[in-house]
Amino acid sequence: MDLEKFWENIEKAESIGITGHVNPDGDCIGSCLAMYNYILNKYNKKAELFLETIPAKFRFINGGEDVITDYPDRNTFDVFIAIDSGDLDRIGIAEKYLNAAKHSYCFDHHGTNTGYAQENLIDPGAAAAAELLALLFDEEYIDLNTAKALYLGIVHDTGVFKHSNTTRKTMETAGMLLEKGVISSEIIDKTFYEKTYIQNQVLGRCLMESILLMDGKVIVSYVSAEVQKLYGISTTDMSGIIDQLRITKGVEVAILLKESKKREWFVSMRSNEIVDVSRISVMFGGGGHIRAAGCTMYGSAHDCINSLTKEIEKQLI
């Protein structure tokens, strides 16, 4: 990607759109808000940010209240940017904006990225899309709002710096953001650890109803659409559950299935040391990282679990 040309197009643009992937996580939301705030601060331009949803816990970041969760028909954008999304399907309805844009760009850190925009910058070595952006931005124009969003993204995709994707570069980038005035505990506690009472109830239910498979090497839990309706939650309210499953002693792979609609499941997978879950996710139309990936599957929960565990078993033999 010609970054100089990218910033020139941002400067000239009369309309700028930004999006991330469906079922947005902390890195997706943080990196999209970072781009939104950076463009606002450096170029004094307000982009339109489209996300399928944004949980309340992320809305304290500047721009969080401006996120557009419906996708109205409109004229083409001069510049449209997809962030932290590995393929066109993953940006959902926003595909119509990207395809029609005069200039389309993708910034991502997933090795499975298909390079679907006109220009693509993909760095699988970056711990998070937010880390990638932090290194592209002119540090002089990273204000506190941008820094908070970047820190949010890095914290979530590294599991608060615990995951194996955390590098020296990650820590140095986080340190730079702290020097911008970010209060680490505010970001981490508010968005990573803090849970509502209902979220804790669902976490407890998932743990109680989880099952161990393959001699305890795989742990699985699922949340049906009925259960989500019962508790009044959506799939985005279940962050942290997969990580709690993953740290079960003796477990190599954790699987969490969340039913988005009848017999349609959003699958999250995490592994500890051996299994490449991104390779499995790609087989089912998804993607991600070696130790953290996801996909959408169809059928009964048991059908999905059986299909996934067959592939996990091949890597554990």
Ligand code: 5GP
Contents of the next structure:
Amino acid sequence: MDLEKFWENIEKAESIGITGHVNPDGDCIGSCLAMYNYILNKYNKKAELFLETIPAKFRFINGGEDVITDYPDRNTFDVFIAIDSGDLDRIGIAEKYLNAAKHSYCFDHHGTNTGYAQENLIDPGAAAAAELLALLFDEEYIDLNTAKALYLGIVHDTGVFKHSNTTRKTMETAGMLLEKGVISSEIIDKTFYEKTYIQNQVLGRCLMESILLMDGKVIVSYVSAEVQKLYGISTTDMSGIIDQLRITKGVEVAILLKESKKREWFVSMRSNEIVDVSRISVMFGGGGHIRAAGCTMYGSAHDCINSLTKEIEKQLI
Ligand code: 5GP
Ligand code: MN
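Complement to the form predicted on its own: the form predicted in complex with the named molecule:
Below is the entire complex, every chain and molecule, led by the chain shown above.
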């Protein structure tokens, strides 16, 4: 990607749109809000940010209240930016804006990215999309709002600096953001560790009902649509469950199935040392990173688990 040209186009643009992926996580929300705040601070322009939803706990970041969750038909954007989304399907309805835009850009860190925009900048070595953006931004123009959003993204995609994607660059970037005035405990506790009573109950239930397969190398759990309805939660309320499954002693791969509608499952996978879960996710139409990936599967939970473990087995022998 010609970055100089990108910033030049931002400077000239009369309309700028930003989007992330469906079912947005902390990095998606953090990196999109970081781009929003950076453009606001440096170029004094208000971009329009489209996300399927924004959980209440993220709205304290500047711009969080301005997120547009319906996707009205409108005139073409001069510049449209997709962040943290590995393929066109992942940006959901925003596809119509990206395809129609005069200039479309994609910034991402998924190795499985298909390069669907006119210009794509993909760095699988970046722990988070927010880390990638932090290095593109001119440090001088990273204000506290932008810094908070970047820090949020990094914290979430590294599981608070503990996943194997965390590098020296990640820590140095986070250090720079602290110097901008970010109060780390505020972001970490409020958005990552804090769970509602109901979320903890669902976590407990998932752990109780989890099963070990393949000599304890694989752990699986699932939450049916019925159970989600019973507790009044949605798939976005279940972050963290997969991380707890992954750290079970002896486990190489953790799988969590979240039923989004009858016989449709959002699948999350994590691995510890050997299995490339992004390769398996791609086989089922999804994507992600080597140690954290996902896809959507159809049928009974039992069928999905069978199909996945078959592929895991191939990588373990
Ligand atoms: P999670 O399990 O947290 O939902 O997702 C793990 C990683 O895989 C994230 O980086 C996420 O963006 C990616 N991912 C999850 N589901 C899909 C999918 O259906 N398609 C693609 N391309 N990536 C996915
Ligand atoms: Mn990410």
